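The chain below stands alone, shown as structure tokens; this is the form predicted alone.
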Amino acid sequence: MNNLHGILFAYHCNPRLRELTEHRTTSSIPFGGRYRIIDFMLSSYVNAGITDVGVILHESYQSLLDHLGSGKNWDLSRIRGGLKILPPFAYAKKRDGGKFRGEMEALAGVYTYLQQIHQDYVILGTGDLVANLPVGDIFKAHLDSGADITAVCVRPPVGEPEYTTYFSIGPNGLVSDVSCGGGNSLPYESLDVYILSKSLLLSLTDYCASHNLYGFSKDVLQNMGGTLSISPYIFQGYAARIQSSAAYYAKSMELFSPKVRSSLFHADHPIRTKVRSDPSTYYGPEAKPRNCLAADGCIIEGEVENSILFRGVRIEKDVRVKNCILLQDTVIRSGAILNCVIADKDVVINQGRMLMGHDSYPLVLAKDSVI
């Protein structure tokens, strides 16, 4: 698909994700045992044949840089085009500590990059979305509709209302109303994935920059809805927005559903990620794994139930882990008891410790913590 260029907004650091975004952006949070959240949208682009992708960053992006590298794992390491990392070095405005206030302001910060795009169309996506989108079908629907902008939508609820754009679709199939954060009164929820032409994107970016407008949902879709034709694409598969630690926990636990896994992971549209060579997971003679998702490289010698274990996790003897998410290289020493805990990378839980959270408010342990 040589006529579609991909852009990912990966600059968000949602404070409601608490310890999970102390040292990384939302896009870089590990998910599903071996992936990062950005892998899902990036893989959706690549599976559709997109060969040029720009990732817009702002702060706390070292983790994401380490993960993406040259883009080789996504077949985006190319002499021409490929993966382009777009840090905010050219962003001269210093408002609110210098942070981007919205997508249009972020696009204005990389305006020179937008001008150099060779494709006629651009897809804008967010890095905090977990979904395996049929981008090729969405692009075809956009061309067939003749609309100015195609917005990917789902039936609510999928995310959290106060951070969501809702669309009301009229009899002609086009979006007739847009509201931001008004609850679930409108029938379709935006995934913040849009397709439009390069020329329109440049025009909108110019207009918003000259009028001090910075948000795509409010300042473009809502305020310009009367002059732009906006067509919905209704996505029927699984989609999740990760905007709080409770949402991260809940959406991770939904991976135990076969229906969710079949929507996210299938051979025709694989989710690609950074390769790490680990041996197969070892289960000791006294191990009691029940309903677990365990990545390669784990050592399990205790009791684990309804939990997600990332690569390199070690569960020693006489340990009881239930309803937990243990990120890469976490170590649980003998005799420890955990329930509803999210342990970030390289956490060590010492012998005999008892940690209890709740599924509505999981206990989150920061990276490198020793308990």
Contents of the next structure:
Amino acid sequence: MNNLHGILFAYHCNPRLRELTEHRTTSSIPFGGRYRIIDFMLSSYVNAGITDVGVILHESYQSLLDHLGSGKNWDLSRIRGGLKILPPFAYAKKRDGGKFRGEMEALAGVYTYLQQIHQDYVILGTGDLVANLPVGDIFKAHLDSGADITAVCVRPPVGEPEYTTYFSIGPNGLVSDVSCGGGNSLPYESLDVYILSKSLLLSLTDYCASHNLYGFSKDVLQNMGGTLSISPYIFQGYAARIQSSAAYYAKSMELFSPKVRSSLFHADHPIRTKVRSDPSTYYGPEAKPRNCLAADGCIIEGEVENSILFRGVRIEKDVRVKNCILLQDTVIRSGAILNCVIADKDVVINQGRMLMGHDSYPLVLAKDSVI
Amino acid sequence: MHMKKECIAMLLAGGQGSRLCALTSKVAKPAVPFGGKYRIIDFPLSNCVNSGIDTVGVLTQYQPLELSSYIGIGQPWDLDRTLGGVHILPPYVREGSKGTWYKGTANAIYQNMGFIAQFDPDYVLVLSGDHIYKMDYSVLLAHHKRSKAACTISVLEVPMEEASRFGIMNVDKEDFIYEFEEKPKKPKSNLASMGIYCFTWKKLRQYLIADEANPASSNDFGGDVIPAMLSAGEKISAYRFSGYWKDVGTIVSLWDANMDMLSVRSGVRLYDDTWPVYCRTPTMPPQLIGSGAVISHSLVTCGSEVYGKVENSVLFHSVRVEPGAEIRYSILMPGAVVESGAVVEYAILAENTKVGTGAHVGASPDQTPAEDWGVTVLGSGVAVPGGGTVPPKAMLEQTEKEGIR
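Could you please show the structure of the form predicted together with its partner chain, as a counterpart to the form predicted alone just displayed?
The complete assembly is shown below, putting the previous chain first.
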């Protein structure tokens, strides 16, 4: 698998994620009790034997840098290759630091890096995807198909139509039509994970940069679809796109399904993340946990139902927490009652407070808030 | 390359821990899982790092595979250093097939004097790998320097009536030790040795060489080196430690110390992040607590799934407690599975054990005559068939036949 190089687009800060992306990119949002969203793609890459990964950033990346560190936790801290963080240095000079308008523009910003890739193939992935992808199989399918580009897609819709690319597949088994940025009219949904050769990637990046084209879906897949052969890889496992706070909430709650968990977590392809030396989670004599996913390092002394607790959460006595997602080190003081709340890191809910959201519009409390 | 270090630590981790029987048949005692997330050796290693000691030699001998791979290059403890860091030191063969197994604790250090000399230290800490405690060794070192002693031994005040179970240090008014008595019938003091020594390296070197030259010596710190230093008139100071400290050398003390971890606001204070205990964290999803689960006064760790009832117990990672199963006052090490309707009480289930449907392991002391009661132990890989019973105090080990299967 050393002939495949990983690129991750981690620069998105989706505004529909509201408070969750105030201080971070979508890719570094905590997800599933102990992970960040980027862990899923990064682990999928590493588990397939990819040794070199470039992560493209643009802004609000302090949190992501802190999470990734040297890449040690993914075995990507290497003398040769390994994890490379790619901030928008080349690009900022050209356009006064405006946002990337699309993936091709982001790639043009790291063109020198792309030139130095010593693998023949590149996989492009997105930082808002939660899935444990069989990247090795996808790569093999790409080589077998002889297509220019392999696009990973799913049948049931998982993303929000305005951000999603859809495909139809023709009788020859290749992508026959591409739609993006509108309604969902075509049957397959792209997960925005693509494999192509390094040489094709370089020539596409060149072409797009010189023609002021910037989107991979629109400008490459859609507009050049006639000249490029695009082979679909239909992924059967669980996939989620995190593009709004409602989706964040709904997809998090899907983790209670054993089917979803077994698709995301298996011992042979573990999802790796930054480790923190937390003790186990302690349940007090009066704790009432029911249907909970909890990371380590929590102290739970109250009632918690249908909720996801990240590392180091404190739930005092006489607390009732239902349908909530409490991120790292949240403290809920005694007597508080919470329903449908997403509390970002280090939130403190004081004695006796009552906070209610709704599952269609969960109450999101920004990092460090004290209620 | 200049590698001078003021103080380095030597951690004795080669002991078999034979009193832990089935739990140490395949691993060295310091590698025995402890407290839900840890192995015993995490405590002294974390103490070293938190005290600013960045060079640690770990002396291994008995069943070193698991211990060595657990420590690896020391990354979880921040001990992967360019200068210093953690080093595994097994016994080795020397020129002319000399070299031997480590004959005793002092001989283990003697054989590694070359390792110590690389760092040209002023002081050497000698620690053991079978105690649960948090200690700032820099305070011990400061005490040692202040007292200008050749050796400082950390001591704990124990209740006088229990003193005869320990190695007791008799001290003068200034807390200098004038006599050491191993398990005295009539103790003169209640200061018990904690097995933590701080030596001035020059002195230690001198006495190790002398000890090696003495054919009558059993090459042990407590039994030979310390008495030799005392009789030669060296100054040996006692450093009084207060706080949680537990020797986990027996099944009962190991079980007890695990139960102590449930009192999260006292004891060793695992959740106090001013003095964290580091460990190698497995790559596991969060724990799942099912909708029918009942958990009280217990520790549960990542990768575990609990659908049954768990009380006063410590569950390590990847444990599975099925619906209708009941766990009381027990320790379930990584990968233990308790099937539906089974009961586990007052028991230690080692790694990858399985208790079949409706089986009963262990018993409460209330329902057992005192002389028959004890903690039940299932050694790693043991499977209790459905409906089976394992009595209190029993100690099961995986047979070869089971091993093949």
